[in-house]
Structures are given as C-alpha cells and as structure tokens.
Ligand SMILES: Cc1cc2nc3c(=O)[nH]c(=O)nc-3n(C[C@H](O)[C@H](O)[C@H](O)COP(=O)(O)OP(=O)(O)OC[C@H]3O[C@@H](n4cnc5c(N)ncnc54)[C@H](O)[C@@H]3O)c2cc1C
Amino acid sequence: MNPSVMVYTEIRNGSIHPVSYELTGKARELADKLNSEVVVVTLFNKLEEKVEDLFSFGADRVIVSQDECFRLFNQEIHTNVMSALILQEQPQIVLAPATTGGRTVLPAVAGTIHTGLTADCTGLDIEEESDLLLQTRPAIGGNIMATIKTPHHRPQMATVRPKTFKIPEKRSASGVVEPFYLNDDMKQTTIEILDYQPLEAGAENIQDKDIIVSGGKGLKRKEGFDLLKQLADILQGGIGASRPTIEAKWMEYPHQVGLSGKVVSPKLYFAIGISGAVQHIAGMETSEIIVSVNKDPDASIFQVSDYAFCGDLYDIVPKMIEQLKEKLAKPVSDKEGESHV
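Mind pulling up that one chain's structure, the form predicted alone?
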C-alpha cells in the first residue's frame, strides 16, 4: 500500500463542516488511483456527530484527538498537532479546506515540515505516469488556470474551497478509529486568545443556499439588487454578487461569488447582469442549473448557462417574478383530485 491521502477536517461549533465530507470523498478518488488509503484527522473538544460517519464518505482510518485545548481555535496548537501527525504517518498527500481555519493552519504546517502548499485549488487529480498530485488553481489574477506539481517534497499539500467538489453519496462502510494523545509540548503556544465572536445569528451564508440569485455591474445601480431580492425571496434563495459590485459597495463582501469570494454549488444559480469573467465562473460553474440574463449576446456567461436570456434585465426579471408569483399562487391538482399549493 502506498503512503496515504490525509484530510484535515473542519470542526465548527462542535460539528463536522460539510466541506470535510467533500474532501474525504475527493481523497477517496485520489487514493483509489494510488492504491492507497484515506486517513482523516479530527481535532475537537466536543463533537455532535459520530466520527464513524466519515467512513461512509470514503475514510479508511480516522485519527481522533479530543482535548480541552481545542475548545477555541488556536493556530499554533493545530499546527503542532498536524505537523506531528504528518511526521508519524508520512502521507503522500494532505488536503484541507480553504476556510479560515485551513488557510491559517496549512501554510504554517508546510513551513514547519518544509514542503510546498497549493492554496485555493479548484481541481485535483493524479498524473498517471508519475503518480504526482495535479493541483489546479487560478493564477495571474484569475486570468489563467495553472496546474502545479510538487515532485521533490512530501507530502504534497493543497487547500480546497468549500463547494468545489460534490459530497459523495453516503455508503455503508466501516474503518478504524485511532486516538492520538497530545503531549505537553504540542499544547505550548505563544498565542493569547483575547476574544471569540461567533457569526451573528441569522447571518446568511450563501454557500448553504440551494438557490442563489446573483447580480453584476449590468444592474447599473445599487438599487438593482432590490429587484433581485424580490426574485430570491419568492424562491427562498440567497443573494450573490460579482466582485465589481462589491468593490462599488452595492453589496457586502459575504455575498461575493468567485475566486476572491465564495465558491458556491447550488441547485439553481441566476447570473443577472454578470458578463462571466473567469474569476466569477470558477466560483459557480458547478451549479446544477445556471440561468443567465445579459443584454450582450457574446457574454461569456452564456457559455456555461443552461438557460440564457439575452435582453434588458429590467424587462426580463420583472416578468420572471410575475410568472413565478402566478405559478406559486395556483393550486396543483394531483391524480386523486386533491388540490394543494
């Protein structure tokens, strides 16, 4: 068996974040090509889920370290533990989410164990002739996609944004849970945590939405988002935005979709007044259905759209809203003659 593919899990408020299941599934694909195993590392103080759930998404082994020192996130302690585990396990590949936690820990780990790190990957694969990890990410301001290899140092390390890969179908599987006990040196830290402020209650995370309505500079004005909010409210969806609208302060940064914002993968994505710059497309192209509205017939967004409307968005979107209201207001009759909305 070749050296393993290791996954660093994201734990938030005592729960395994869905991105950990995404990466475990992708690690399974990579490990199968290498005739290797998937080792998932879980560091926590308290955990609501069972770590055994990770076996259902592709893990062979789950290394668990439960300690009071993980009650609040401390980059230095996580770096100490991950570095020790990598030296112990000698994995060929290490994957982590490109979240605040992963982006903080993995660069420090790479520096500690003297290897490379490719950040914010949008694609991962194995090169057949060399068994090297192919790490694809945007470069030159997002204008090109670069594929990076790490031929001379191990492990090969990469972070991946949430929603880049699909969560695999849950399957019946089992594996080995192994405890990892911390020594005093691993808990040593020069970081003093002064305060912890969780995300405000009710704050919207567009990555969790099944439907997203996004707007771009084609709206012409900040008030254009009021129209998009009407459409999103009808569909119970979230509001997204392109980078230029964020820079113009038409919307707040948490709504930004794209390489410098959030990668999303909803069931339905509306791109309204968005031309389709490569930076934006890379952040939403895995959406199941993409609907675009743009007055430019040559807009790049049309190339990735399932449904494209060429025309003035201020003519098209109000008609969408009107028809949706009419559709949702009508009762639907089933075969037994019963009516329901």
The other form holds:
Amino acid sequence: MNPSVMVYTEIRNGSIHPVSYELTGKARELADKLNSEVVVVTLFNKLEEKVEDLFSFGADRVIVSQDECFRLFNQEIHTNVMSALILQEQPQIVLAPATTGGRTVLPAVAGTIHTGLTADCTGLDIEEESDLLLQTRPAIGGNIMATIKTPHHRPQMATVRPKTFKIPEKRSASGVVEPFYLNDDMKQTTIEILDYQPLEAGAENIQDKDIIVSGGKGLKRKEGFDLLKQLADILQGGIGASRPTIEAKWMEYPHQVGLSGKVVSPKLYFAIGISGAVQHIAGMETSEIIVSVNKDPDASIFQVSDYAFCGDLYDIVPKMIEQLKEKLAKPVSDKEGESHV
Amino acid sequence: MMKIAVLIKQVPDTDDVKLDPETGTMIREGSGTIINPLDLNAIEAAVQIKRHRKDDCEITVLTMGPPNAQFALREALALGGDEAVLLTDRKFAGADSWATAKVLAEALKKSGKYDLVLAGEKATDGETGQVGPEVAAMLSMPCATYVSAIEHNENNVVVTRTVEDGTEKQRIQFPCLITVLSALNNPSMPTLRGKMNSRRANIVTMTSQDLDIKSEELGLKGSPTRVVKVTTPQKTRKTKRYSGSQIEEGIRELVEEIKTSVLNQ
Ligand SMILES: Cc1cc2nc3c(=O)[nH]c(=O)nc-3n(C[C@H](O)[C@H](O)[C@H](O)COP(=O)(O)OP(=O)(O)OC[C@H]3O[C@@H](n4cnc5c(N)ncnc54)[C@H](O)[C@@H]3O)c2cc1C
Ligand SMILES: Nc1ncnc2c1ncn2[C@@H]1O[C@H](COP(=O)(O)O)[C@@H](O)[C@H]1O
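Having gone through the form predicted alone, I am curious about the other one (the form predicted in complex with this ligand); can you provide its structure?
Below, the chain from earlier opens the complete complex, with every other chain and molecule after it.
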C-alpha cells in the first residue's frame, strides 16, 4: 500500500463539521487513484456523531485522540499532535478545511515539518504520469486559477474551502478506529484558553448557508436590511453585506462578504444594491446562482450574475417576496447537517 | 524595553484595479502599491501598545520585497515605527509562503529578540494567510490568528479570536506572534512629524548573505510549492437581463429555478 491520504477533521463544539465528510470523500477519490488508504484524524473531547460515520464517507482508518485538552480549541496542541501524527504516519497528502482552525494549524505544521501548503483549494486531482497532487486555487480575487504542485516535499498539503466538494453518498463500510494517546510534550502549551463565546442565538455563520441575501450601499438606509431579511426568511437564507454597509453600522462584521470579510459559496446569492467592486466579487463569485438587483445598467455586478435585474430594489425585492410566498409549496426545512447551533 | 516586530507587505493597490470585461482579469497597469491593508492594523496595534507603555517599547517593521518596498517601510515609520529592515535580494524572488516565512523568521532572529511579532491575517495579493503562522512555527513561538482585540499585559497578551461560530479569548505568553483582522482597530494617518522623521530614517538592508539560510532554501528554488499552470476561467454565466416591463417575467423565471434547482420542490 502506498503512503496514505490524511484528513484533518473540523470538530467544533463536539460536533463533526460537514466539511470533514466532504474532505473524506475527496480523499477517497485521490487514494483510489494512488492505490493508497484514507486516514482520518479526529481530535475531540466529546462527540455528538459517531466517528464510525467517517467510514461510510470513505475512511479506511480513523485515528481518535480523545482528551480533555480538546474541549476548547488550542492551536498549539493541535499543531503538536498533527506534526507528530504526520511523522508517525508519513502520509503523502494531507487535506484540511480552509476554516479558521485549519488555516491556523496547517501553516504551523508546514513551518514545523518543512513542507509546502496550498491555501483555499477549489480543485484537487492526481497527475497521472507523476502521481503528484494537483492543487488548484483561485488567485487575484478569483480572476485567475493557479494549479500548484509540491514536487519534492512530503506530505503535499492543502486546505480546502467548505462546500467545495460534495458530501459523498453514504455507503456501508467499516474500518479500524485507532486511539492515539497524547504525551506531555504534546500538551505543553503557553496558551491559556480563557473563554469561548458562541455567536448569539439566531446569528449564524453565513458560510454554512445555502442561500444568502446580501445588501449594499444601494439600500440607502439601515432599515433596508429589514426588507432583505423578509426575503432571506422565506428561503431560510442568511444575510450578507458589502463593506460600506458594515462601516455605516447597518450590519455587523460577521456578515461582511468579500476580500476583507467572508468568502461564501452558496447555491444562491442575491446581491442587492451592490455595485460589484472586485473586493466584493472576490467573496461571492463561486456561488452557484447569482442574482443581482441594481438601478445602474452598467453596474459591474451584472457581469457575474445569472439573473440581472435592472431597476429600483425597493420595487423589485417586494415583488420577489410576493412571488416566492405565492409559489413556494411549503416552508423550506433546514437540511440535515447544515447548522449546528 | 518591550520589543515589537511588525511584518508588512507591499501589495498592488486594488482600489485602482479594474476588471477587464473581456477576460475577467484584473487590469493592474497604472495601479500603485500600498501597504497591505491588514498590516496597517498590525502597525496601529503596535503603536497603541507603545503608547500604553509610555514609550517603553520599540517597534521594528520588516518587509521582504524588491528595493522599492522601502517606500512601504518609510510609510510604516511615519505611522510610528522606530526601525525598519528591508530584506531584499534577487535570490528571494519567487518565494512561496514557506520560503517567505523562512527569510522573515531568520531576519527576526538576526535583528533582535522580540516579545511580540504582529502580521496581517492575510495579504490582498497572495491571499494565503500562511506566512504569519509559518514564521511563528519556525521561531517555535505560539501564534494566535484572526485576532480582533488585544489586551496587553507585562508578560503576555490576551487576544480575542473571531472564528466562524463565535469568539475565543486566549492568554498567550511572550514571545508570540499574532495575525490581525481589520476589526482590531482603525489605523491612524501619519503625523507630520512622523513623515519628517521617516524621510531621514535609516533603513537597514539585509540580503541572503546576512541570513543563515542554505541557498537551496531561498526564493523559488527553496519553495516547496510550484505554480505549474495559470488559467483564466471561462465565464460560464449567461447573464439574463431584465428591466422595465420584463422584470415580472424575470422574477417568475427566477422563482421557478429556485423551486426546482435550489430547493428541489
Ligand atoms: C483592501 C480593501 C478591501 C475591501 N474589502 C471589501 C469586502 O470584503 N467586501 C466588500 O463588499 N467591499 C470591500 N471593499 C470595498 C469595495 O471596494 C467597494 O467599495 C464596496 O464593495 C462597495 O460597496 P457597495 O456595492 O455596497 O456600494 P456602492 O459601490 O456605493 O454601490 C451601491 C450600488 O447600489 C446601486 N443602487 C443605489 N440605489 C439603488 C436602488 N434604489 N435600487 C437598486 N440599486 C441601487 C448603485 O447603482 C450602486 O451600484 C474593500 C476595499 C478595499 C480597498
Ligand atoms: N514579503 C513579506 N514581507 C513581510 N511580511 C510579509 C510578507 N509576505 C507576507 N507577510 C506578512 O504575512 C501576512 C500574511 O500574508 P500572506 O500569507 O501572504 O497572505 C501579511 O499581512 C504580512 O504581515
């Protein structure tokens, strides 16, 4: 068996984040091409889901490290443990979610063990002649796609944005759950975790949403977001915002979409009263369907839209709401695994 | 005396950048350079700590880049930096995040013993966000990323990390590295005195010869990752436009698509 494909899972608040299944599925595809195995690493204190679920998404082995020190995220301990596991397992590839966790731990691992790391990949494949990992990521605000290789260093490591790959169909499968025990060196840390405050109830992470309704300066006033909330509520969507609306305090920072905010990739994205500056587009361009409403016929947002409505948003959005209320069969139900508040 | 280092990067001014409607790529010609916006927040954080310590603090700004990156350093000095280090050498060219971090980490070792190193969470051009944590790992320092508040004490900092589902508070002992978000503070403008001082200030230049790095670990040659292909994604969206009286029809089509392909009703 060739060296393995390893997955670093995202486990937050005692729950496996769906991106872990997405990455396990992708790792399965890669491992099949390489004739190697998928090793999934889980670090937690308590867990709602069964780690065995990971076998049904493609894992051959699941490494479990259950310890009180994982109750709250400590990047130093995660880095120590991942570095140790990589030395022990010698995988040829390591995949991690491009979340605040993965984007903190993996670069520290790369710096520690001296290997390459490609951030925010949107495509992964194996090059046939060389068996090297081809890592594709957007660059320059998503206007260019760069394909990157790690020719000589091992493992080849990549972080991947949530929702980039589909969660595979569950299959019936089983495998080996292997415990991994921490030694005192690994738990050595100068970081003291003082507190964790979850988002207030109702405030959700828009990156987990299938539908996002975003507003910009064109709303003209804070109350404009009330209208957008009506639209979002019908669709059980989240609210996004352009930077100037955040600066004007019409909306809070966790809702900002774009270069200096969040990168989102929902199934449906509404850009309402947003001009389409490159910095905003960089955060939403990979959405499946983009709908924009703008009264300026030359607005750049139209260039990246599937549905471009040119007119006053205060005319058009109420009509959308009315039509949706009339036509939607039943209230949308939250799909499994989407949110874990 | 507390010593703070701030890592800054000179990046193209994206405010000047326009999209080419044909190819969808950025038109960079004629656009100037600026300090990476988040690095301004890092500088401001350093200046605030220095003020809080009644000047019992020294701020060194470092950058790796072409010779003209000295202008970014001068601007940082005008904003309150005390010393500046320019890491410039043709051999550094083509560095990926690992090779960039290697140069910065060795330069930090050479230029002083820092209590605190500050960096931006990510740069607007490379957009990897990896340099900060990699530098920290190479210096065996703990690293806090995505920091939106810093409370500083004699031997440690208490930072607030803004993560997907909430906020974390961590106390980290010096020496440590912090990468910052724009929510941390509002960068101030350079003062007149700062500007005058910065013009006269001496910038320390270091090349590969000043650093303990093997030549095979420098620049493109020393980069574990290689860009092997660059493509401009074909725009696949066929934009349907609706205005005036077509809007009602457009909404009907949209609602139909939402029903069938988004909500699967
Ligand atoms: C380093 C840097 C980082 C940045 N990061 C981000 C980021 O993360 N996210 C972000 O969004 N921006 C970011 N920006 C800012 C960005 O450049 C733009 O300034 C911003 O996106 C514009 O926001 P807007 O579209 O809401 O406002 P505007 O550009 O003012 O556009 C408002 C739009 O609304 C339309 N409009 C007005 N009234 C109506 C009406 N009644 N009906 C319909 N349409 C109407 C107008 O035609 C116009 O197109 C960043 C900038 C820099 C320099
Ligand atoms: N060439 C460089 N010189 C100095 N600091 C850098 C350089 N590249 C990146 N940094 C620092 O690392 C941060 C993250 O950059 P990046 O990893 O490229 O997204 C930046 O905000 C800077 O603080």
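Rigid core: the largest C-alpha set superposing within 1.5 Å between the two forms. Please read all numbers here as calculations on a predicted model, not as lab measurements. Numbering follows the first chain given and starts at 1.
- After superposing the rigid core, the Cα of residue 210 is displaced by 2 Å or more between the two forms.
- Core-superposed comparison between the two forms: the C-alpha position of residue 71 differs by less than 2 Å.
- Here residue 95 does not count as shifted, since its C-alpha moves by less than 2 Å between the two forms after the core is aligned.
- Taking the rigid core as reference, the CA displacement of residue 295 between the two forms comes to 9.1 Å.
- In the core-superposed comparison between the two forms, the CA atom of residue 272 travels 6.5 Å.
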